[in-house]
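Below, in structure tokens: the form predicted on its own, a single chain.
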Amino acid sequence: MMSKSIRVYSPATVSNVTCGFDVLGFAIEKPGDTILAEQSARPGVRIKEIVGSDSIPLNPLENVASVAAQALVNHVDSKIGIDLTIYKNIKAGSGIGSSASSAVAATFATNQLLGAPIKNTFDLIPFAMQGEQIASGAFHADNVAPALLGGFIIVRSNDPLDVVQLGAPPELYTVVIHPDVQIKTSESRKLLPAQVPLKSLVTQTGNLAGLVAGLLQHDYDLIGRSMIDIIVEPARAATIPGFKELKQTALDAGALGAGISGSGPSVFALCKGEASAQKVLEEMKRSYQNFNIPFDTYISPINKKGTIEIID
């Protein structure tokens, strides 16, 4: 039975999580996107409005969230029609999953509004990829699954899509910077090698593997000494204006481990505990006020119930 409106809010996250490139990533309780989405006597999927931002295009062909609607619009049934209204208070270009989580909102909104005709919420995010590729040039899953699903998330394999929900270790906090700078998805993939040694890859595979152990077995330890990215980070660290300084910061402040958040320019941190992570955030903000470069800050545990229906 479809519903007339219904409300969603999907969380933001953090993707790569050091060596955990385009297979890993986690969702963080704020700030995320709220979508509204309305029935229409109009078949077809359209963006109503955007609040909060003015550089999100309204062209429904063009935008994340209606193009992943029409995704599960066209697999349900093409006739029907939505209007959707966009509450964005995750920045494009954030480095955590602004296009992600209003793609997953959308998917997620028009789903229940249709009365849930997918009925397995795992099943909801090739319809989520479909939007994301607009905005970052590939279809990968590492953002759109844990804001779809939350907790911890592993992308085994995108084609055909794989997708292992891991949760997270209770008292896992992260600590998340923005600074004020925009970097495209899709232009800094254009920094990445082509090609790695072997040994590299073999250092890199440790690393992962030993962080997925870590959050399984609550080893805050072993999730801090894994968390060591020598691939990627090194091609994209000079992009973020003070990221090594940033992360120093982070790890002198008692952080597990700090990385950059997807392609950046945020940068996060894992910590062990609320008052842990807050000393963390103290120190970065104190040592990025030096870069004179507007930014914000997030503290939050690890959201582990990923995208909710709003209730009035």
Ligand code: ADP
Second form
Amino acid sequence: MMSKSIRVYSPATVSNVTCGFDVLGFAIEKPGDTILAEQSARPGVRIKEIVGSDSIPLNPLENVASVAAQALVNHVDSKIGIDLTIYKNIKAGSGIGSSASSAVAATFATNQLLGAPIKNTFDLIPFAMQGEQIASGAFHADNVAPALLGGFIIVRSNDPLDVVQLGAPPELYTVVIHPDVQIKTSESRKLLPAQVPLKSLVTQTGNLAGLVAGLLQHDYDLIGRSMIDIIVEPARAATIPGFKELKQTALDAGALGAGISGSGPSVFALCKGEASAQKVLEEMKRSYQNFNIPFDTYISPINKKGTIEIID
Ligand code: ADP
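Switching from the form predicted on its own: structure of the form predicted in complex with adenosine-5'-diphosphate?
Below is the whole assembly, all chains and molecules, this chain first.
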């Protein structure tokens, strides 16, 4: 038997895009995890090595990558053996879809090693979700779907799965700043209100409708006007040191809008054009230096390709 292998890149993602809590996400170009999947004679999926992190589990039952891959292998009832090497470039718990990136890359690679039994990439989402589920405890597509497909994604429903691809306006750029502090998603969930007044719901849905229309019509002003979250952001803002200052700095520097990525601590801004994004990045960096917290920054157009095979 010829031993087969494949290398796959899957990008980081921003979910909970302001008023689109739990329903709107998009992919960025960098960072992203790369996974090398090698066929082996021993049936089952294993993690051979994790490069770039020593805190992520090697146990195949605890790593989202192997759990996702195994879900697909089980689905097609295959006895294939697969060894995964994960090149971990997205810090776990950063709020930019670290676990989703690994789960998606592993699912995509496994499908290729199996000879592509799943014909439509779209249909790989549920397998990646099964991996993602062991990290977040929830069966959610809001990071997995944009990581796989690229662009902006609406998750109309997780179960039954109904995901809508929106693509992305050509001049839209994003700036992400990741302060190196720990925020537990479970803790951050506890801060959310159990109920919202009808008036707030109307404001929020108006903004979400405007944001989606702005994305589809490439109306940058409408995108900016609509990036307002009056329900989730006020409840979570205090968990991120310097959030208010970062957001105000981004807006003052010309960003269309800004908000919390995922459940934080990463903060993102959307900008029209690369020059504007560069300016926003510089100002956000300058502002955050006052907080004495180490941070990483990323700047990129919206990633429209999603997950790709890397050909050496
Ligand atoms: P993020 O919000 O950045 O996506 P998550 O909170 O979703 O991060 O996931 C982090 C959790 O998932 C950690 O507990 C981590 O140990 C676990 N995990 C398991 N496998 C992976 C993996 N391959 N990549 C990242 N995190 C993983």
